[in-house]
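Heads up, the chain below is alone and in the form predicted alone; it's given as structure tokens.
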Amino acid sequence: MLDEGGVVRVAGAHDALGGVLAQESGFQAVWSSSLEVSAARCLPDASLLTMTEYLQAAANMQKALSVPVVADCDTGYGNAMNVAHMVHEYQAAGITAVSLEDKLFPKMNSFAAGGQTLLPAEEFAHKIETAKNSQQGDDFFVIARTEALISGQPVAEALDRCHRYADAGADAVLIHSKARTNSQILEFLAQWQGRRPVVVVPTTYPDWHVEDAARAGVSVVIYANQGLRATIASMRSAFRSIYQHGDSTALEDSIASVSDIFALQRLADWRKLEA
């Protein structure tokens, strides 16, 4: 997809249904978000779930999709040995792209209050090298995500780390920021010199249009949690309406029909197997 040119747009999801809706809308890939998968269990995004649980969520999405799933694998679930095991298991499940971040395991979500502790750059570079050396064949894409800006470090530190990760074999780098504008990202891009594709996650600077991001040098944009946030708002509103009115009449024109659900389930295709 990157070779075809243009920005690859990726939508976050936590289950196959969300992934299918993202694909229907035109997104070229789906982000199996650790925040969304954790939130779907009403648990914090703090390395509480196991690799197996995150892998199952990503695999369920990939089975339902014809576009790639990019699996958010946090810190790789431990040390370099865990990373090697992770690559083996994710490849075996048909996942072709993973993202690893340079924080200590267990990690805390980037937007949670409190400090973020980074792994030394050389140790994380070893994780990236291990991931690339552990893959079978060329059809596996490793994104090295730096949390340097999230932890309060300057852009120079993010650049240094990403250069180290590129040297270790990363296929792309993800530069993450929780600033309210894209100024840090633009500063990074101006000095990056295009060594590897750059991935961004514009959660806190949502007004950055994808075409402007492309002109600045971005290759991949991940809308990591907007689907989950929309789901929460819509379900909360629907349930409150039903409870307050005593029936669901007020909602019926604005919610999906049962036949729409059947179509998403491909029920007609499954029923043909009975014939």
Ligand code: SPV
The other form holds:
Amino acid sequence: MLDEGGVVRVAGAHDALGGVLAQESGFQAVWSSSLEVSAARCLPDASLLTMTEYLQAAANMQKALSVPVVADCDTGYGNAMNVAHMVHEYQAAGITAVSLEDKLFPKMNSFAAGGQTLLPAEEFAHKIETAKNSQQGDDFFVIARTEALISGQPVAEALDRCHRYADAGADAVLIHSKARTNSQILEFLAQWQGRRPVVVVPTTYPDWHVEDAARAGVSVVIYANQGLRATIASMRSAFRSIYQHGDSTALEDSIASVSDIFALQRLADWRKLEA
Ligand code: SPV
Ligand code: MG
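Can you return the structure of this protein in the form predicted together with ligand SPV rather than the form predicted alone?
Every component of the complex follows; first up is the chain already shown.
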């Protein structure tokens, strides 16, 4: 997809249903978000779930999709040996793209206060090298994500880290920021010189139009959690409405129909198989 040129748009999800809705809207890939997968269990995004649980979520999405899942694998669930095991397990489950981030295990979500300590760059570069050495065949994509800006380091540190990760074999770099504008990211892009495709996650600077990001040198944009946030707002208002009104009439025109659910379940296809 990256070779075809143009920007690749990715939407976050935590289950197959969210993934299918993203694909249906045109997204070229689905981000199996650690924030979403843990939030779906009402647990913090703090390395509480195990690799197996995150893999199951990603694999359930991939089974329902024709576009690739990009699995958010946090820190790789431990040291470099854990990363090797992770790559074997994810590939065996049909996942073709993973993202690893350069924080200490256990990690804390990037937007939470504290817990944003970085792993030394050479140790993370070793994890990336291990991931690439552990893959079977060519069809596997490793994104190296730096949390340098998240942890309060300057753009120069993010650049230095991403160069090391590219040297270690990363297929792309992800530069994450929790700033309210894209200025740090623009500064990064101006100096990166296209060594590897750049992935961004514009959660806190939502006004960055995809075409402007592409013009600035971004190859992949991940809308990591908007689906989950929409779900929370919409479900909360639906439940409140039903409870307050005592019936669900007021909602009927705005919620999906049961036949819509059947279509998403591909019930007709399953009926054909049975016949
Ligand atoms: C996720 O969606 O889990 C991410 C992006 O990794 S963030 O929540 O910003 O860390
Ligand atoms: Mg995450």
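The term rigid core refers to the most C-alpha atoms you can superpose between the two forms while keeping them within 1.5 Å. Residue numbers count along the first chain shown, from 1. Here the structure is a predicted model, which is why all the values come from computation and not from measurement. Only residues modelled in both forms are compared.
Asks: For a shift of 2 angstroms or more at every C-alpha, which runs of three or more consecutive residues qualify between these two forms, with the core superposed?
Replies: Flagged stretch (3+ res, CA at least 2 Å): just 273-275.
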